[in-house]
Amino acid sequence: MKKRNLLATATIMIIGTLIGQEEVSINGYLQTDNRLRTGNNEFSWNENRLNLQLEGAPSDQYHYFSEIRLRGFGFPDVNQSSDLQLPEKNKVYRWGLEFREAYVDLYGFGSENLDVRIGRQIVSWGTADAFNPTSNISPDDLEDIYNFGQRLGTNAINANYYWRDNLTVNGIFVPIFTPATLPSGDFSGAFAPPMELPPGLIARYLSDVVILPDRTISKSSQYALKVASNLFTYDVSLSYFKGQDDFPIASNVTFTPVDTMGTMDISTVLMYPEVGVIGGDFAGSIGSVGVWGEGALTYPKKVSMITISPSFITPGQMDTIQTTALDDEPYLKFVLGGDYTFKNGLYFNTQYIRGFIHERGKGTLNDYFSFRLEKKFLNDELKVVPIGGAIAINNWDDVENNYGLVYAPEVVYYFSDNVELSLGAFILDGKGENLFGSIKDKDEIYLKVKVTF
């Protein structure tokens, strides 16, 4: 805790020093976000955020950028009176500091056509809206289950070579693997596959161990290459990524007997499979309709599953069974989408998504449809989203028992040029084994206030 206090103090001192320098630009936003579950009237999200971005370009040879986020997040965690006496106040008001990005851009590095970015950075590839199967460099940040498309910064060397007028070659090297973050609380199991227990077994305690890749160049580093250009009136690109999937997968499960009634403690070992990804995307328009598409063919390395459980044949003994957790057969994820603004200002956006963020393996991908309809009023001071959300279908032969739905209406009031108030809801429904169906009893309403500067 002392280390975190020292880090926060040092950060504030650095910011104060930089404010006085003319070449430094400081901007960001303040935001408060509160959510209430409609089923039990309990607050599920409580966040106050200060996001700061510092950047400067003292010369035309280089540019630097940094982004930090200071948050008061969560609810009081007071269990005894001594928690109320801590000088850090972290039990009464939980807070944290995120160091999201810090990099330097070097222009004309050895060649006038070569720019290099070095440091912690968020790299986002792809043309689709929020769901980008070709974007595998920066890991997913899924802390907020409704804010898809967010990513974490990762240390990287990112080089762009501008070859001819309309061709760019982008090469990236990531020395250290960074895993994705996952939702917490009662959303923690949303992206995990359902665990099927053998007949007659009852789970008592569940535990797991996460094994990260060894911190060696051969095991932990990742690299990617993208070639982007223009074809007719479309922006197009082809890419390749070699590294690890940022979602863990179970490679070992052990069932430990607790009693003679079939009660078990279950421990799981999770690891990150190696993958190669060939990707491509395009973006443009057909008349006045914006269109885009993005696809990624993934070549996973095979992952075996070792299951250790009590023997049904020899009482008192344990059986070891090896199966396949992830096959090495390639599988394709893709997104097709479009948007259109009507003459009356009504805006519509929709996408078809084959394979969600957490899905992998041929034969396991589901279909999703996202949609959003919005209209502005009062000289754009009021934005109304009467229709927004997504639909999941995991079995077209029995849709009525295998679907998921999130309906997300919203009203945004722009109080001034830099102040916005948002009131909305997440209404969930579904049946069967799919993302939205697994969280269908967690409807929420929210209120957000954001001030940019």
Given for the second form:
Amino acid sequence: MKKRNLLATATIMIIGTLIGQEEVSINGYLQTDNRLRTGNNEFSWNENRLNLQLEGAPSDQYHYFSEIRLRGFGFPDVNQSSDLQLPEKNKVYRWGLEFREAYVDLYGFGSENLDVRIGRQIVSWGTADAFNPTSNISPDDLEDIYNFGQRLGTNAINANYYWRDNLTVNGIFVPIFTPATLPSGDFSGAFAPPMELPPGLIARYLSDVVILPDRTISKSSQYALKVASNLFTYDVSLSYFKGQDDFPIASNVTFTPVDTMGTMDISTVLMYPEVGVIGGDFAGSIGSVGVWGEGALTYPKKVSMITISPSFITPGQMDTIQTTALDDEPYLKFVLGGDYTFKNGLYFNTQYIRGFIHERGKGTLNDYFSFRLEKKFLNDELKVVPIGGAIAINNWDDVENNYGLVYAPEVVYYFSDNVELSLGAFILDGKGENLFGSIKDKDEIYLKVKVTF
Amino acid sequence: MNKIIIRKKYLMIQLNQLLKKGSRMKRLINPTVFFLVFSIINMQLFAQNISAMEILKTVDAVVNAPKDIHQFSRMILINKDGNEKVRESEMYQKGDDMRLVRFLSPADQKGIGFLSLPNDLMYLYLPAFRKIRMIASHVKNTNFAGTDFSYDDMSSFKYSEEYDPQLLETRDSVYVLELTPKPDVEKDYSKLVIQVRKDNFYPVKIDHYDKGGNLWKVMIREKLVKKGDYWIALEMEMKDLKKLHSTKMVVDKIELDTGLTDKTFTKRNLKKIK
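Mind giving me the form predicted together with its partner chain, seeing as the form predicted alone was just shown?
What follows is the entire complex, opening with the chain shown before.
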């Protein structure tokens, strides 16, 4: 905790120093985000956020940028009276400091046509909205399940070479692997299939160990290459990524009996599989309709899962079974989308998504459709989204029992320049084992207020 | 006689534009050649009357006369109650078909960039998404960042390429032309009625009509000044009569012919923060 306070103090001092420099631009936003479960009237999210961005371009040769996020959470973590007496007050006011990005851009570095970005950065590839299967450099930030598409910064060297007017070669090297963050609380199981225990077994304690890749170039480093150009009136690109999947997978499960009644402690070892990803995307229009597509063919390295459990044949003995957690057969995720603005200003956006963020392996990919209809009123001061959300289908042969739906209407009021208020809802339904079906009882309404400065 | 003088001005402007197109051309045309060409032009003046298309081409030439433009401006959005919102922007333009606009304020729009290239290519950079998006044609007739200008209005001024003109009337100080979109050009406007100053061929007022033939938007260019050889409007206002909303663009600083290269008008430059 002392280290964290030191970090916060150092950050404030750095900001103070930079404020004194005229060329530094300081922007950011304040946001409060409050969500209420309609089923039980329980608050599920209460966050106040100060986002600070510092940047400058003292010359045409370089530019720097940094973004930090100070967050306060409204749910106290008080379990005993001593928690109320801490001078840090961090049990009453839970908070977190996130160092999202800090990089420098060097323009014309060694060659007039070469730009290099060094430092912690968010790399966003792909032409699709929010879901980008070709974007594997920056890990997913899935803390907020409804805000998927967010990414974490990762330390990288990112070089862009601009060859002639319409060809860009982008090469990225990431020395150290950064894993994705996952949803917390009762959304934590949304991306994991329910654990099914054999009949008669009862789980007492569940524990897991996450194994990160060794910090060596061969084990932990990632690299990617993308070539982008124009073909007729379309933007197109081809890419390759070599590294690790940022979602962990179970490679070892041990069932330890604690009594003779079938009660078990279950421990799991999680690791990050190595993958190679060949990607491609395009964006353009057919007639006046905007269209885009993005696909990623993933070549995973096979992951075996070892299960150690009590033998049913020889009591007192443990059996070891080896199965396949992830096959090395390639699988294709892709997105096809389009948007259109009608003459009356009504905007419609839709996407077909084959394979969601957490799905991997041939035979495990589901189909999703996202949609959004919005219209602005009062000279763009009011934005209404009457229809928005997504549908998941995980078995076309029995759709009635294998579907998920999230309906997300929203109203955004731009009270003034830089001030916006959002009121919306997430209404869920579904059956079967799919993303939305697994959280179907967690309908929420939310209110967000954001002030940009 | 009046028509002859106007015709002379038109041809002089056209010739002037020709000479400014490049230093190589300037080197090729010596004073003797210039005198001969000018004499031929003068003789032609008596034989022809200026046509609507010639006026329109001259309008394009005058508006796009500078080889390049770099300007800082304010866009003041005014609603029906008179309340104002201000957007500050920086704009680069080269020729008549390359333009880059970048918002400097307000904070929630800072860094948003817009790039317009030949062949109707348009790109939008949204810093929050860290992505450059190609703008499909359905977006081109929507409002640009809450202003009363559409993306298409912001992209370029090449009336003669996109519209067929008809001379409606000639007043004391202005020509009045009616422009209808060419058959293969898709516009949200059924026609424009444009008033062109006779003395400098600058378009000072443009009435935009919707598909139903109703007057929809009115653009007025004011505070015309001459910077070197070029006429520049320091204020331009677009009024949307349906929304009772207007956007006034005020030029705070302008630099002409600074030698901008094509590299300014690239996606690489679009995402650079200045």
